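Shown next as structure tokens: one chain only, the form predicted on its own.
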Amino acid sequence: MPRVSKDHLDARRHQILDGARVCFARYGYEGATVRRLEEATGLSRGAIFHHFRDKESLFLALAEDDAHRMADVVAREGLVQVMRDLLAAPNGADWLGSRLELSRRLRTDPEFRARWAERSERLTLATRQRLLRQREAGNLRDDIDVTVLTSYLELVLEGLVSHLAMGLPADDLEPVLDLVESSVRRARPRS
């Protein structure tokens, strides 16, 4: 049997993730059912499971996957750009429907919270390194404790995804994106 490339398998992880994300978005994890992974992603049981043991594995590896990303432009941008990428995403549906039966789990079973909690700290460690590293250039706020900035921030994304989940407009959110950056950094002295 012919060896598959390391380049394939996580192309084809990707592939799976990126459908699995479709039709968790659209269904919920309950909906989600095989058959319909099977749909969304073009591939057999097989090979979904071939890289997840299991439903709740793929979905946490879908959470986490979106979490990295996030992560990642926090990192290089802050957690605000998030907030901007998601207002601008036309794949933002997708996003949103997934982060939100990620909430619904997360309210509702303790073992997937506890499961979730070990993955979810990066994007807030992520956030408090980029807030600290902010603050040492002399552009954030020093009045104010970098967690409890961490967490309004925090706070605020998710109000964002409440507000789009709900179908609320949101071409008129960037001021108030510009607000929310604005009341972090630190205050300039008027010439």
Second form
2 protein chains.
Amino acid sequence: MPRVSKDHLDARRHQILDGARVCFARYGYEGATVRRLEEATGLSRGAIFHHFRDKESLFLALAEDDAHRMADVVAREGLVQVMRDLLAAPNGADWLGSRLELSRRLRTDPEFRARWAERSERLTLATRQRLLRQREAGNLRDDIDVTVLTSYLELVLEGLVSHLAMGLPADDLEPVLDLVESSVRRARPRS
Amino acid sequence: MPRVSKDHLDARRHQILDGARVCFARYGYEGATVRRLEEATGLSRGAIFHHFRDKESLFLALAEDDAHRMADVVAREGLVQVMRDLLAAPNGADWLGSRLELSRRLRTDPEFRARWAERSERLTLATRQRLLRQREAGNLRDDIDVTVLTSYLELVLEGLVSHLAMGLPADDLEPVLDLVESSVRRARPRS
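Return the form predicted together with a further copy of the same chain of this protein as a structure block, the form predicted on its own having already been given.
Once more the chain from above appears, this time first in line as the rest of the complex follows.
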């Protein structure tokens, strides 16, 4: 396949994902009809379902795309930085919307849950590897297992996502994230 | 009003709330039709809306009821204990379902958000007062403001609710809650 064609396919794929993200966030999974997906992406149903087998595959690709982006930030800067970015993001609403739809579908649809489970490992893995590197560098507390610290950070992230998605005030959360960060760090000797 | 009548009204009110809780959890807010609410409560629509003005008022009463119960546990045993109870509860699913519906409605309906804001203060207040008492008793770390500690615990709770509502595995979360608890406690001197 010539290079230009692959670039074109990638661009088209991203166009669909970006439009679908807004659409799912605004109307929810069930409310995001094919007609609305066409409007939101500016593409025909033929073009959309050339790239994605069906609506569920499109939604899954979207959630996976988000998880990969987060994993990249985690690998470079850690999960607390992902949370700080979320706090600072003025346009995080679309991402949050699709994330909340993901939560709903995971709750109500066991089959979907199984499909998602295979794909959601990456974020956990990126977090765990980052923590292991931090422990080697002597920055991490060493009295608690890395698995526990990973679950802890993921749990706080989940809470933050939920908090922001509900539109609750977030201007007081910076010191909370400082506390989260300090609670996985090696304790400084008391002066 | 004679005493027996008030008891009867209270019992009827609880009957409606218990049935509605299951119904909202199973079908979601929009899917919980009046007919389904009748089935779930075993009462006629006339009886239901004698007690609650409309479906939204019923849903709000339900969410408020949950928040009060949690506030009671917080006052006695703290917010971390609420989380431990959640982990241990085999039948927490209904409660989680309505909680997740609450999150959705808060996100999509600003008017509802305003109605809810007035009622959700109680849990925050109970948490804050409990922490203040713990600080006086010398059990709490004193280098971080109680407001920050309160927000921190609420954020973790939100994450836990979301985690459980998604049906994710929870058998590894006990040590995570230990970490949460220790991170608001006064540090023990290192031996």
